[in-house]
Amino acid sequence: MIASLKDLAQRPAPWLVGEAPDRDIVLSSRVRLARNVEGRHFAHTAGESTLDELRERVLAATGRVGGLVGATVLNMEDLAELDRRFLLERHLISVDLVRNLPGRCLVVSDDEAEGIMVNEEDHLRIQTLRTGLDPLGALKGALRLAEELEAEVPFAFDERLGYLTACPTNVGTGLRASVLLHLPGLAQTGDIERVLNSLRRLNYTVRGFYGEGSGVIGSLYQVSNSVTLGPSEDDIVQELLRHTRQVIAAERKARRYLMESEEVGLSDRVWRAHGVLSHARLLSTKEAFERLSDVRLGSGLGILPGVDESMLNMLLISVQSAHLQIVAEASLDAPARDEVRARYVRDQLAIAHTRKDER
């Protein structure tokens, strides 16, 4: 069980570290399954007493599900707004759970790889996260959780339509599969919009690092399926995998072009970014993300050999505002956060450099 949010904030997000396929471009893969309890109103039309009853019923069921035995349960109404925003930054809850509190909760495994949002838009949002390009592994985990839960709590299902959901766009499989991509090569060559528009024409949704409603920061993009009715879960994820591999190939081509045609300029950009992160005394979230993006690109291309990519991935999470304040155990205004963020990044880079020298 997770001891506290501060302990969580001080450790790397497991789904962003470790060896994984194509991890220099694909940071993580996620699958979410929308499910609703049979015979109950959808969450947005249910009263507080119904939401509380549904939550207790789901929690009783999760206690008997293998992957969630001993999992941490966080009731949204028991958390301060800063705590909820921390969980959002951690990619464990959605904006919906930041804003809507009664009867809502998060159930999350110790390694953060498996979880359930209760009474979000749907009664259950079953979520699995995996490092790198592994949407099939995420799907397998999510379907296993859903199957075990359905044995305890019957889900609303129609023979013709499939799983019934609060939003018609999720009806059928109720599946949203996504990959988090780092595409600085395509951004710097100017090919990014062409690639993203091709994905949109194939009915994929493209969002920023924070998901729905967020802008792009640090050349990080979330790509997910839009179609949930018709194809099977496996077909949806296989298609996402196929198109993601095409994007990976395009990004690698863009990176090769930059190394061949603009090597000095690219190296200068990467080393300047490393210099800023190593010495800055004030650092905004946006600048931190942009400079980390440059350093991450330099690491992948061998311009900055020996830089720990897992550490860079960890920083993308831990430099965010709520994370900094949870660790500091204090409410910080924007200038104070910029100062704390810069110091934190300097310290982490210095630790990584020391470890490199010791090896």
Contents of the next structure:
2 protein chains.
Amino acid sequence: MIASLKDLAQRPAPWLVGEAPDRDIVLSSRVRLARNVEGRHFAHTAGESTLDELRERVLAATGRVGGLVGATVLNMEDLAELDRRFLLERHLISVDLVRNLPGRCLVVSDDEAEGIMVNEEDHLRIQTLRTGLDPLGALKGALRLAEELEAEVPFAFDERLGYLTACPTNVGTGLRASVLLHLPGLAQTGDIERVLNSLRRLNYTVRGFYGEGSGVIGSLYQVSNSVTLGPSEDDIVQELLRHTRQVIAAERKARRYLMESEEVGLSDRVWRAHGVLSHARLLSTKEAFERLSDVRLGSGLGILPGVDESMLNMLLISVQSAHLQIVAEASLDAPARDEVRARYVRDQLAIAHTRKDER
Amino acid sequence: MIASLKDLAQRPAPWLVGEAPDRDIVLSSRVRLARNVEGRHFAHTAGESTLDELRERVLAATGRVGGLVGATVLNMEDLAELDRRFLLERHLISVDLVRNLPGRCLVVSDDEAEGIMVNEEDHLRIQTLRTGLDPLGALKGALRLAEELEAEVPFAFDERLGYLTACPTNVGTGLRASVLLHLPGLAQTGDIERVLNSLRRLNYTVRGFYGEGSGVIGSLYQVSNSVTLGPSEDDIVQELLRHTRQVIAAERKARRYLMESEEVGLSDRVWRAHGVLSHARLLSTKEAFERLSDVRLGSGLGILPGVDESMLNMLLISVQSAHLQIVAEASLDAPARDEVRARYVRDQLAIAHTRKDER
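Alternate state requested, the form predicted together with a further copy of the same chain (shown: the form predicted alone):
What follows is the whole complex; the chain from before opens it.
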């Protein structure tokens, strides 16, 4: 069980730390499966009593599912808006669950890697997160959860279409697989739009860090499949993996080019970013992301040796406004947040620096 | 004797270091006395042979003057252009001596506090420099030198007008006294123009750090008298002292106001400046000056305790282009200078930091 949101806020999201394949470019991989309980209205047309009943059934089922025994249940109705925004920042719930409360809840494992959103667009949104480039691992986890749940709750399924979903774009596999990419090299060389456009032509959706509708910040991009009907789950994820590897290769090439053609300028940008993060007394979210992106690039290129990538990933999550306020146990206005954010980033970099010196 | 310009370049200008009155706002005080040898054409109408003869006479006289025994003589003809620009950056010669070579020379004491430019606009420009707010000390030194020299060389003097000079604006006392002020507080509150305009109305000349015609950089201002005829030397300097004290009071008030009304914003600016200076890999002269100005303000306000003001003052001189090239013993293009400058500033700040830790 997760003791409190504050405990969560003070620790790194486990799916952003540790060793993993290509983690200098791929922060994490994510899979979600949309499922609906057979014979019930979809969530957007269901009344509150149906939503409540659905929640009870799903929660009863999750209690019997191996991967979710001891998981934490968070009812949206019981949470303050700040708490819900915190879960959104932490990539555990969607904007939908921040806004719509009755009957909605999150089931989440202690390591935050497995979870279910109940009564989001679909009755169940089974979700798994993995560090680095590991969408197959995420898929495996999600399918296992889905299978175990299906043994407890019958899912709406059509022989011809596959799993039925509230929105036709998810019908079939109900699968969305995504990777969170850090592409500062391509952003700097100006090749980013070309690369993203070829992904779009391949029917991938490209978004900023915060998901749907969010602008790009810190050269962080979420790439996900949009086709769910036709190919198998495995095919969809294998394709995503293949195309992601091409993007990784392009990003590596861009970084090599930058190191060869403008090493000093790049080094200047990276070191200045570190200087700002370790010295500023006021720091907006946007600037924090941009400078963390620069430092993360420098770390990946060996310009800033000894800067811990896990710590940088953690900061990308924990510098966000709701995180800061949950930790501070106070509602803070924008200038106060900028001040708290700056202090937090300085402290974390100083801790990392001390740890490095002790090695 | 000064062994080499490189030795000079690698040490702080002595008149910018050490304890002195109001040194957080007044970097240095300076006096120059214009004198001409009786019965000779002014330098701008004198032929080369006359200039040579004048130089011989002045140098013979300086050899017998107590304050200049063992002083170094630098003939402009013998110096490379880079060397002359170095002396300009170091405030030892004027642009005139960078451009015009024959018969021109500099006599300078080991501590760089006393000197004579020979055959600049006037045959002799006796100059003294003192740390902090000490124009009376500078005047005393200059008058003593002038008196000793006058015993050796008769100066052009008119009973009614006083000392005769090549330009009528200097006639009488031939005195220009100036103070080098750091006014970031007034610059930040926006009161600077009001303060400078009242100085201008009182017939003071206000210039940037590099003297005549130079733009203001790093909130550094040179304020000097323009009236030389009428009042006594002592009156001129006492008036400058009095008005400078008013400017100091206004700057202190501005700093107090900023600390009260926007301490966090100010602190952010100061710390960021320190972050940039200690991390950047490329640094232009302009940015170095601006950030050194911020750090210097922070040091004066106690925001950045332990940053050595003498070191900051030294950097204001030694980050300049000719200084960097003299130390590097190489001609460097602008990007190379920016790189060398960044490294130099980082090294100096790191040395200061180490020293502080050792205390």
